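One chain follows as structure tokens, the form predicted on its own.
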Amino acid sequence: MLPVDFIVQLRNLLPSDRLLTDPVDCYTYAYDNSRKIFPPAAVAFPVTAEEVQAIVALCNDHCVPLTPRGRGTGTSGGSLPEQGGVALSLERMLRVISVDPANRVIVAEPGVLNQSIQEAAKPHGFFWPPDPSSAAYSSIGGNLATSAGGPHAVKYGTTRDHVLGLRAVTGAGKFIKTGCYTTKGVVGYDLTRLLVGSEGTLAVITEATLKLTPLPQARSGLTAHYRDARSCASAIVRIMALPETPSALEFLDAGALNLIRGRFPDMVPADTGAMLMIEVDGPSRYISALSASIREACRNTGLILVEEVADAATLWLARKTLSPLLRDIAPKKINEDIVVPVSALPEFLEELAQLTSRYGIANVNFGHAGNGNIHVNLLVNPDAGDEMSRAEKCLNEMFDLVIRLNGTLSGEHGVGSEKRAYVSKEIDSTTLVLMKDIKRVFDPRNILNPGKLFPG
């Protein structure tokens, strides 16, 4: 419940269409796709920084915790109202401010979706690369809140490094701008990388100032199919040692193969155990050579057959519908995005294929193997006896295990509230220390997005 007066001078701030305080309305607001429910008490939705800028002021004149959201498709619980208090949606922050193609820039407001962005970068012959499997409805402001990468990040890199600057409001509801127009710059310690993966707790980004790419000239694609996921795993660490990366590597095991042919039953051989499936681009007169490469490095003793791709476009809708599918095997899916070294992932696999064995636990893996990143889903039915007691056991024993191989808990996903009870495992004390210190300088009354990053 919020204080009267409080309601009162929110109601000031903004017109009544865009201020939610009925219990129903604000449901909406109560959940990500962590599946986790947590209703807030208001709900907001600035349309300009100034607008932002005042919410957040009277919020922490009155230290009402406020939630700063996207589009609300995290799956680790960082935009959860977990102590109610106010979301913050800023979804109608819909502005594409400018297109700089001379100087490779693109500056908008955080709610603009992701696939805007590319809709106003690719008549100019550019994109910008983070590309996260829900591109086409996430918006930048989440993208940018847990450094979201995709399947081309093995190239191009996540979300971090392609921003150039931020305004923002702190805790403490100051305006705050970072970093500069180009490419270079060195003047002062560089907030824009400290902002961007801090999950709203540091301060809501009103305007992002992002670095364009190129288009490629041509692209190409190869699956390699595979008896088993550890030869798969091998060709992986070949693969990755080449001079010439590729623009995406993404791993597929047994399970996912599995529900894959049950959505389109002619695209992947009965025999495959696990698959690579692999793009190049760059200047049409490389991608001959490069592919050559590549399906060379493909080859060992449990390669089943390297191929083209005909239609790429459907190879990638099979990719992207393997997420949802999972529901049809189990209920509820304990879904990490754990990253190990490269060359650590064939130990890293069979590990776990025994860990999930010992606990009983099915388990279904995918990923962006180029950088070490795999979407490990542990499927699971809450009401089946001791069911989610020896998951929540397999889960521990596989973050050691990835702490273990000089891995890390998250690759893009970011902690929120679903890994911070782990986070400890990664980062030593008197670290987390120095985080909060840099906590309590931005957000002085820990108003935003309080509880999340952090063991309790």
Given for the second form:
Protein chains: 2
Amino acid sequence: MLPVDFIVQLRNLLPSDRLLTDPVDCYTYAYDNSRKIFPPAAVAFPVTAEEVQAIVALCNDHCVPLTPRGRGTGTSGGSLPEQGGVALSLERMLRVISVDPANRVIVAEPGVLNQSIQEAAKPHGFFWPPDPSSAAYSSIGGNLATSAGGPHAVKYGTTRDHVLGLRAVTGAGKFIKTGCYTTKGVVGYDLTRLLVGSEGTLAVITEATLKLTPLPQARSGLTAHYRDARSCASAIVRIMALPETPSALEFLDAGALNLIRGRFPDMVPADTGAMLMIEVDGPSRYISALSASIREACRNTGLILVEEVADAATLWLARKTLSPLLRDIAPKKINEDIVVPVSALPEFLEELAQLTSRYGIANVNFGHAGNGNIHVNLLVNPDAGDEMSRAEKCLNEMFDLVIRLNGTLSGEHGVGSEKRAYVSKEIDSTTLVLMKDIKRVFDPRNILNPGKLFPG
Amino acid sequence: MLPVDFIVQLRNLLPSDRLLTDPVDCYTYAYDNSRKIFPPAAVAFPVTAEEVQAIVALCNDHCVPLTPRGRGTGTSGGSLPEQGGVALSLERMLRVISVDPANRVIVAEPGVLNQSIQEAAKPHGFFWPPDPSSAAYSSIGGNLATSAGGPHAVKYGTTRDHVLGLRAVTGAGKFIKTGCYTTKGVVGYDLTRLLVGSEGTLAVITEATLKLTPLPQARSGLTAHYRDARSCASAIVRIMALPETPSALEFLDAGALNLIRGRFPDMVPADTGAMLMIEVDGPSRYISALSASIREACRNTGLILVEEVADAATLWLARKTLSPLLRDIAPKKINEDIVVPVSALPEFLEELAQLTSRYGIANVNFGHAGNGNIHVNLLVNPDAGDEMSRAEKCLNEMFDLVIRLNGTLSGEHGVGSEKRAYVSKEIDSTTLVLMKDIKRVFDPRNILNPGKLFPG
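Could you switch over to the form predicted in complex with another copy of the chain, since the one displayed so far is the form predicted on its own?
Below is the entire complex, every chain and molecule, led by the chain shown above.
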């Protein structure tokens, strides 16, 4: 419940069509793709940085939790108002402020969709590399909050590599400006990348200066079919040791392939036990040589077939349907996005198979193999005996395995509330204390997305 | 003067051949390429992270200033012990801990030279992109402290784009570990990039996990000669609007060309008033098409000649000699490395010419034009009347111009002590207070490189 005087003051800051307080309306902002439910007591829709500042300052004055939110496509619960309070929806801050091809820069407000940035950049021969599978629906504010990646990160990097500067409002309600408008700049601390990936716990981004990348002249697709995951994983290691970097290198295990077969019956041969979807891009004159070099690295005794893909669009569509398809086959999926060094992928997949078999948990694995970033999905029926507790034990051991292999718990989804319990496996206590102290500098009353990102 | 009990304890931490306290010995560590002189009271040479930690903790206990130092090639005074105390020379932490081509990673201690990293990576087909002109002599610790760039940053980015994780000791004497070993990772705040570019004011880096990049198959060089700076600057804008990015795009003005003519009489024709040195790299099959496309963009009414360079090495040698040559022609050079958006370069150079002419200050300009990063050198004789005070006024107006054009005061040299007085032109007071608060979190007693980076 929000204090009455707080509500009165909040109503003074925004017109009635940009503030929800009716619980029925607020419920729409209670969930994201983590499938958890935490209804806010109010939802505010600012349209200017000044409104954002006024709302944050008010929440700070009254110690009311405030959770910034883009389009709610995150999978870790990062945008859910777990402690109630106000959901700050940035979805109406939709201005593309400037498109500047001469300097390869776009400046935009946080609510602008990733897709809209691509559409603004494309006529000038540029694109913005972050490409989460939600790109058509997710906002750049959300992409920045999680340092979103996607399949092309193997060649182009993630969000933090493609942002030059930010304007933001700290938890204390102060305007700050970070970074610069140019591709070089070393004056002061790099607060830009401190905010990127901070999951709305430090400041609310109100404007982002994004760095554009030239569109490749040509693209080409390959699929490589393997008898089993082991031979497939060893091919990944060989491909990533080449000087030529593919623009995407996606792995699909047997479970993932079965899901695709259910939806697209003729797409994957029956004897394929694991598959790579590979994209190369670059100059037109070079694309066939690049493709040939990667095909060569695909070869090993487990390879069944490697071929050029005529219809790459359908293939990527199939890949994109995997997450929703998983929802259909199990009441609950525990959806992780661990990363291990590429050379450790064979060992990881082997040990993961042993783990899930030991605990009797069905699982489906696929993902951005070129970064060692695997979406591990444990499929669970919470109502079936001790299945949930077995899955949790399995998950815990899997995270230990990831850390032992020098990996990280999350490559792109973020900690949110979902992975909070495991953060201490990766980050030592001294470094965690330092991070909490930094949070206090930005947000002294802990109003911004409280409870997220840190272990409980 | 250091307290006696502090000296006694410091001697207990290090063998005598790794600690200097004699003022004559210490003087060697009193200067860097800023040509300022600040002798430390002691110089410590740790060889392990544990020794670094013990020294930092001791300084913290006694509130003794501690200034980390690589090879002293910086130009902004960042490594000088301005407030005395201990110089912490990392030059003996020289281990390349691992070279891991399968994961495109090198792990190394801070004293390892940039050049040694290149030599370790090259046999595997990789390189580490940061390439300051000091690469043969500067350490990666120093490169990380300033987020060093260099001519190839136009295509490959700067140091902050090529580091995955760090181990460090905070000013409070605590070990921390930041980032990860993989190319993706979003668990916790990005402390890696907060430390990169922080000029030794937050923590002492003891180990760096560096991301390698595949070596290009082929390189090609071009020079483009222009009648004047104006036509040359407009060509830069056209080149950078192409989807093909050159791997280097260096600008030399008339003053820089005259310096080169003095040393290499036949290198530059007499009527060339400004010049571009361009490098392209990429797949062998594509290099000539890439080169042709850039040649085309070079053409305008001011172009005298654009040609392939047979002997690129000599050309780059000439470029590298510019900084030392400048020392010979003026008793003092005020050496800046401002950045403006590429599209603003023509306006910047024009207004700079007016400014220097109005104040009667000789100047020489060259640098990384593809990033809009120009090394502006004001040549001054401090003993000649009011020349120094005119130069300072000129400098102040130049910085105002840079900020008005949406640029930044430093692209790669850092603030150090040299640019401290101007930082408030670029960073607003709220953001500066936040940065100081962050410094306090890492270094509560302000012992690490005190006085640097922030306005006085």
